[in-house]
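As a starting point, one isolated chain is supplied in structure tokens, in the form predicted alone.
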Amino acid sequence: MKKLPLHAWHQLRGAKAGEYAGFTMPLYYSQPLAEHKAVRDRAGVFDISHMGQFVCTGEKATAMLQYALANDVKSIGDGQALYSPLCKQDGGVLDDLIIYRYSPDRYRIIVNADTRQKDFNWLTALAGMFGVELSDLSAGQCLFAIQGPQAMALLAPHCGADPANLKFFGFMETTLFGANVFMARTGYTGEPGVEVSVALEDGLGVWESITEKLAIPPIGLVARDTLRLEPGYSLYGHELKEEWSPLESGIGWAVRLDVDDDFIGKEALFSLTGRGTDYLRAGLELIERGIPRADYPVTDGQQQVGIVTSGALSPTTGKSIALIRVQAPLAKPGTRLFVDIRGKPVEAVVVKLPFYVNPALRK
């Protein structure tokens, strides 16, 4: 398995290590209920260097990423960035991604860690058709996510931009105690917080200002998942998978059939827009006691009719909660039905999401 640069750093510390993406990571430091509130009620870092980081340029870089994208490329301008599913031409999903533009002929791309390889084969086949070039930076960068209320206010006075001035996906190069950084306001637990890449040489100066500098508490996957939970994120491989559409797996949002420019998918995906998708991805929330996992079975209480694709006991709310694949007709709020619990039917309710939102973030 791949080690993170900080691997070392890590094991010190005392996580608890786990595989994740061919990956060594840390699932956890302490607690993973006290990692989450921590993110919650003030800040938290993770170390995210698994996933990948792409460099696109080139004359008709906009142009390829337009075509090679479901989202509306041409919509964002310098200093924007845009979260896109990666489809293939029959409408399903190899990776969502995110994208950050520089110009309209580069381009930052950062993609999941288990899809990496995979993401820089088929990109770069279409680099080569529209004569851009694509590089894959992932290698020599650490990639650190800082989230939390006060992850900003924290981080401000140790940056060269203060990063309450980025607007949501809105990015910027600039410096983070000293070192050069790429920040971006993105994250993965509905909190306000940044995404900082640095230099690989820089990784662990920077990593150990944040943690110990500023004691802000390194968090593992384990909290980093509920903490995605909660506001209803989908992850890839559990609610995201190439056989699945967007449009099926609660990131239709993300797809942009009203521009005249073609894209992969595009006409599989207007095709399933006529005739509608047999499934729907929904929240449910457990009425009985007991704790949803991925791969349950869903039922009517007669037969099956989904399953489970994340779930957990919130630790904000307090609920037992899941992302669950249903049939399209039992997606609607108020639907009472059954998680099968290691063969017991336990009843829950389909409930509007997100199951959470920072109040501070509902203005």
Given for the second form:
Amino acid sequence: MKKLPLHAWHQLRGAKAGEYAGFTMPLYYSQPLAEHKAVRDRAGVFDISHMGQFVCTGEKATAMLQYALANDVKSIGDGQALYSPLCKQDGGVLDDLIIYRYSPDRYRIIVNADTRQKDFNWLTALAGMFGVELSDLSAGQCLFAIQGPQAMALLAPHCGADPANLKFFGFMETTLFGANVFMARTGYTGEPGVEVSVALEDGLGVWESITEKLAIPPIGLVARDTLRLEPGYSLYGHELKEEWSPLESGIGWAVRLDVDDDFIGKEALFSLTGRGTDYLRAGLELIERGIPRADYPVTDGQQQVGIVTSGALSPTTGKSIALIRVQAPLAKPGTRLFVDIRGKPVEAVVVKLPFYVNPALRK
Amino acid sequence: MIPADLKYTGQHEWLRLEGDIATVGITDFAQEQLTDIVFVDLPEAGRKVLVGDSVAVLESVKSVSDVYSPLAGEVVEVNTTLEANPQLVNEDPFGTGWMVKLKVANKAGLDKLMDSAAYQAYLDSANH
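Take the protein just shown as the form predicted alone and give its structure as the form predicted together with the partner chain.
All chains and molecules follow, beginning with the one already shown.
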């Protein structure tokens, strides 16, 4: 099992440890509900150093990424980030990731922990074809997410440049508590906030300044999961899989079939749009008591029509919510469905996503 | 911390026997391991259970756990307060956080339960 660079700190702080993506990770430090609320009310900080970070450089970096990714890489400028599925030839999703453009010939890429090696091998092969250089920064960096309505205001006095000037999905190189950092206006909570990458040797100092000087509490993986579920964000391995296309997985908005440039998986995805997908992702809210959990069957009252991919009692709304993969005609808001909970059909209704997002997220 | 008048299982349930009525709940150690309880699924009164049958389901933010019956019997009362206030299991596990009352069919298995001293030793041994 791999350890986070700040493993000892988490341990000292009394974090309950659990395994995720081959890493020993903090699941919670106090109680998951209190941690969830801290992020929605003020701010919280996550150690997400398990995630993978690559840098892609070369004259043809833009061309290579435009071919590798399903979203339109050419649509962003310097200092901007872009979310995209990484697809196989058959349109299946290898990963979902974010690229950050420094210049047309230099990008940072942040990928999921579980898929880091797979992505790196896949992209390295492509980089070779385009004469582009790809390097894996992961082992030399700490990655922290500081999220919440107060997150940016709390950090501002200690930053070289005001994070409030960053637009949603903008990024910059600046300083934080004197350390050089990469700072992006991205996150996984539905709250305004930033993600910050810092060299390994500065990691502990920056982390302790955030948690102690700013009294921003550390948040574990359990709250991270409920915080991402409320805004309806996909989690690779749950909503996204190699066997499923992005069009049926709720991230069709990040697929640019209308752009002329070719990309891996385009042909397969194009043929899907003609006939429509068999399944779609949808949001579900229970009407009766119960908590939907991943892999519970979704039925129409008679037979199975889908499956829960993620579910929880929403700490913010108090409602039982789920992301489901369901037969396409049943994905419309208002459709009555049932979740099979321990053999009992529990009534539910398809709702529009997100379940909850801070209105200031994109401001 | 561990009430002396209760019996305990290796799966961290407690049982209070008064006449032939047994009240069942989970221990303080168990609630702490589970973290915030957000949902309690209770059985219908009248359900008959055997030793080791699930008599309630506790859901925390992240996990789903069964509560197993320490004795055989019939469910005669359930703590419906938990439906609206599941956090009572965390706040008062040995008191208002109880889950079910059983009319005990027979006391077979009672001698397999631990008393408070044995349960404390069990917790200390870290074999749980």
